[in-house]
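Coming up is one lone chain in structure tokens, specifically the form predicted on its own.
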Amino acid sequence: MANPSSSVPATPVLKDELDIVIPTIRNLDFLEQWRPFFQPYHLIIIQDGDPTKTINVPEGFDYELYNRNDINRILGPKASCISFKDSACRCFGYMVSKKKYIYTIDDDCFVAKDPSGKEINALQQHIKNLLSPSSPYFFNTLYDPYREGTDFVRGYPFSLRGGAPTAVSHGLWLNIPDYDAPTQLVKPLERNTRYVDAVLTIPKGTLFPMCGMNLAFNRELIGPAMYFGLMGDGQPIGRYDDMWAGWCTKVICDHLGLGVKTGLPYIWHSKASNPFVNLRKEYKGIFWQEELIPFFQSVSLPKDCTSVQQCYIEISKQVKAKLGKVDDYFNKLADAMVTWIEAWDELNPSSSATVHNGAAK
């Protein structure tokens, strides 16, 4: 059990504007080592499969749950664009959320400790990275020039010391790393035991790989682009859920003038998945992957995109251009983008018209 008088603040910091989004098909028993950072938050839980399976939750938590039945009847024809039997059914959360930040975690992830042996809370890490800005266009070799206890070296432009706003906190994992199905294969016993006490922003015009079991955003800055895909039942991948939407997030924040950060918090990724499983879901992922980084890299947004749904329809256009040459499983994806966008402006109507202050980059 994690010791919360060293680690919590006496009030919480955002406790009234974030919350935190669960996927899962399982009880939360995870919630209980969760318990000293996460009970003054308020949870939205996601239950995949089964609507009629009954998801225990430990006491004292606030929180609300939605299964299939719910998402179906609030989103009516437009749920179709929420993918079933697969995590990325948790980006739901994102779109009923009406907080200004959003912490989401796997329920196989656990409360890891750095190298002192103290307890990480990861929560109040992604905020501090959230709440600093980031540096996307000249890169520090002093790693976040805004962590206490670092500055801007010297040769950092002054006039680029004042940052971009943070979107996206991209957390990382102790133990299990996330590897893919031909890499766990051939490491099978292969463990992440590298701390490293680093948080970088991710430099504009550069790709990465986003995981979604340790993610933090500004669902104000970037929420709409949070879209994790048409994955899992029904659908010829998976696996590729975050991945995708991170390739979307950061071609938009590169746009817009936002920034990506990636390194701390740490937590304990505590279960591998059967990597037989993951190569089924995977393959096509694979071989399309080197058609898809190309794409992302090659995306171009004109200078009248200056909201992020109007950004997301835009890409929405040119994967369906270009990708769906590829397999008509982009030309399906490509509509189920413009759904995600319609359905997330009925539930959010006043984000509709929101416009990002900066100017497209």
Contents of the next structure:
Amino acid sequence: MANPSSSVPATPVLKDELDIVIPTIRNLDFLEQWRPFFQPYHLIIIQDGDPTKTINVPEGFDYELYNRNDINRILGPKASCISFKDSACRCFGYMVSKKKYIYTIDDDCFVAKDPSGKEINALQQHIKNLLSPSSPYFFNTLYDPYREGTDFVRGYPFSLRGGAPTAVSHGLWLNIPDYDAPTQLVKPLERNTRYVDAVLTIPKGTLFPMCGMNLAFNRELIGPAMYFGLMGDGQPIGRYDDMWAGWCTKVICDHLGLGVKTGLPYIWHSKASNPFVNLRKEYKGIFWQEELIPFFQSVSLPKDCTSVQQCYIEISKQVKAKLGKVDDYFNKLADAMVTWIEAWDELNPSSSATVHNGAAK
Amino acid sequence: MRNPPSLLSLAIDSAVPNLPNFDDLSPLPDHVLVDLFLRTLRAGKLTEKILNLFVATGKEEVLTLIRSLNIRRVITPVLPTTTIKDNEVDIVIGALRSDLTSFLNGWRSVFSQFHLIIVKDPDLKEELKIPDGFNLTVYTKTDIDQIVGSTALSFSGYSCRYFGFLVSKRKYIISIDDDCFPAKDNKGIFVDAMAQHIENLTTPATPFFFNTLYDPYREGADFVRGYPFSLRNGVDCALSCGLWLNLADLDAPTQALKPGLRNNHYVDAVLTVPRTTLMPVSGINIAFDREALGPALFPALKLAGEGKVRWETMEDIWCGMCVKVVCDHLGLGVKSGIPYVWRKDRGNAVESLKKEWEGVKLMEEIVPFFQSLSLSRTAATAEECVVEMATTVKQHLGTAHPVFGRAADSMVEWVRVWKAVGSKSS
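Alt. form predicted in complex with the partner chain, vs. the form predicted on its own above:
Once more the chain from above appears, this time first in line as the rest of the complex follows.
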């Protein structure tokens, strides 16, 4: 059963267990608004673009900053798997973190207000999402049954009410919605003003488009799957980094019995990127995703893949075998996926033997 | 810091508003044509005539762009809620209480434009009390016996609604329990549950890929980045499952453990339940496309201690599992979320717990069974699906519990009755 409703338990702050990863090329002024919520936490800032530029971090934050030179120094030849001139470089932050949880946010995302006018502590909601189970095996019509004020509905089998551990918490955005370039072109003025007061588990077997703007995950459970691919400079595609990570992550979560939640919290997305620039970046992705979706929908992982790394390597093999013929890019990507896992294991030696608690399905 | 405009971009900008004066764009180089097309789109000036101009050039890049953006000639607008097709809807109410005055008066502003089918629970002794001013047809036990004839099917209790589904002649059916009233949304405005159900049923569903902004066809929403274009047409929505404020549809053990728990959470969303995902479909507040689903909603699973409160039934949950499998198989969509209805406090969860325990235990068998159920390719209609499911239920579940064997028999009998009575109405 879900929490008793008599008292609202305090959400643990987890300040020594969570890192906030922020990719940036401009400045971090946006952190001022987040100060009351972020200041207790350690920040990992990944500076993309020109490494000679100085990024100003507001006073009072505890952080480590990595630019391209640092990435090259730390990873050596393996640095080739980390994108350049694209926010996909943020996944380097996941790799170097030593914490159990990661929250990643874009530098044009601000604190949103709920319908009562109260400022939303997005991080706290993500923590709530990650610390309570998911329900991927059967859909609960009242959404997340572990939230205050709700529960499992009639007909929900009791044997499934323990749920699955939550690996990912996918938040949403008010104001500028995360639309692709064609939609942005056709509806340049549309703003997301609808506050949907729900968190729900994305059911097992269902894929979704994962946006990296407001995302938290349990690094110990799913970290190695959060590779944001080869994007940006020198690559034929952009704006599919988080999508790629999301599809791989969901397939692996389904296989290992982990849950993915979406919904609250909302952040306020302030900047609309140029749709023409976006179209150029996404152009190939729009066609390729028609092949990618059936590919991911049909990926099946063998029972002996019991760790995230094993699952990920297996996916990279299938990417090479089946997507290599769509474009040579996928051959490079498959290799980069392997490099990523090698780099991950090098930087995180104890986790290379990690076997997930649940049985692989 | 922007580059100053080039002669080419200035030329394209001035061409956009003058496109109606052109009758042939094929002399233009490919990249200029693509740019012109995109700018026309952005300026909101893509009319059918102009689209034809671009298509007539025969240039591959433009045609590909048109296909990938899914631009089609005839644009079918999403129907606004004010133009509900009244004569295509029947509202079916199962009357388990004799005095329907406050119920019908509560819904008057919303019900009065529709035809209502009221089916009296055959076990109810008292005469129905119904206020004036509605367009309705009332059916009682006598009518049921007369129309259906001799049958092992039971229309007692909540199952009386199914008789209403049977005799309806309309395309859409909306069915609400008689202890539910209009709910208020977050702004304090009463929700027109009928309009929202119709909206759900008349806009496509998206079962193959999850949209993180929920129903993309709602005002102010759309498909998000990463949603494949080929899946953006969606499929027909055949079932709309609404929700409940105040007394939610929790089971007896849960409500007994948390007697004070009431649902105050108005979640302003409707979403498609993905293909292959099963869910408990509550019969309290649903709507469906009768033409598409036909006999796929039926009175079949009757608990030994079935009673007159929802805590003491599983018939709708069983039916809902079957319907979801049928929808997944036939490529139809199921939506869940708004509209909400406000459900009155009624009954005693602890008392019901004694009876409903049977239902709770049965779910442990029901869910794995349906999760592994797949229908054969030859089952192409809802009727064929139901008959095939009944056979499988009998084989795999019937041996363990007689209640499933009886359910299977009821499903088969229901299809027979539907063919004799129901399909004549459509």
